Amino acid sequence: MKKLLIASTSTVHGKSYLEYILPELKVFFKGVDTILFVPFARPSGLTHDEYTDKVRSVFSTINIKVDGLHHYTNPIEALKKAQGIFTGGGNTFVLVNELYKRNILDTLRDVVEKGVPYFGTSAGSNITGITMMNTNDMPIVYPPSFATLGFLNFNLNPHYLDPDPNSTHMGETRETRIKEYHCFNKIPVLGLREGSWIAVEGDKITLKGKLKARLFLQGKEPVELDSGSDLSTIEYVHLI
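Put the chain from that sequence into structure form on its own, the form predicted in complex with another copy of the chain.
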């Protein structure tokens, strides 16, 4: 059974890296001895080794070992043997570009479809949607496609940010950007606030955490969804 934990962010304000979600991870990865870490999004330009070490030091506190996918000369085999997978945040363009370049997107999809638990934060969550077209990231590399894993019947906007009524900045708000997206695309978009996550268990997709999420549908006013909402009912027919 497909099993994913898809978090808006790795870090919430005032807490350390992954701290807020660690109790969930303990349950989510129960029985998993070692997870395979996908370090390709490289936040702040961290090297793959530096990023893997950072993740390793946190997972060691819940007695889970961490292997970096970049170490394997045959990443497809590594994915097929994985007990659990974590894709960390950073730059979504860089992440998606690497997944295509290393030709591992399809294998990653297959193994997760078959039941290997997948945890993602930020960019690592973004790629669980149908496309990466609602990322907030800067296009610092040019990936061969924006199509991603498609585990959800919608796209994600992680780190969703409400408009600041006191801002004097004239750049577009997040809501404006997503509405512009719907001038060109039909795929629903879920704005996932920091501290929220999505639990996928088979066909069941549930909003988790304390906050509401904001759902954008083409041609409709956005709506707020309560934590606990069943997201599998968001209507979009997508065949992967």
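Next up, the form predicted on its own in place of the form predicted in complex with another copy of the chain?
Since only the chain itself is given, any partners or molecules it might have are not part of what comes next.
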């Protein structure tokens, strides 16, 4: 049975890295001794080792060890043996390109489908949708495909921002961009605000956190969904 915790972000204002969601992670990874960290989304600022160390320092506070997937010469076997998995944020194009290049996307999907708990933030959350096409990231590399893990029946727009009525910025809003997407694509999109996350237990998908999420459907006005909403009812027939 699938078990996922899909967060909009790793860090909220006034809190340190993963601090706001650490109580949830302690429950989510209960019984897990070691998680496998996927650091491939980070193209700059931190090396894979430094990124893994950052994650390791946080998870040590809840007595969970962290191994970096980049350390394994056989990443497919490492994924198959993982007790739990965390894919961190960064650039979604870079992350997806690396998953395809290393030929591990299908294995990652398979082990999570079989019940290995999966935690994602930002780019690591983007890839749980049908495609990565609603990322906010710049396309700095070109992955072989935009198709991703398909654990959700919709796509995600993490870090979703509402228009600021006091701003003088005249550029496109997130809502405008998503509506542009729906001019050519039918896949529903969930705008996930900071500090919110999605819990998946088998076929049950639930919005969590203090804030509402904004659901976009092709040809319809966006709808605000309360925390606790059942997202399993979002309908879209697709093939992976």
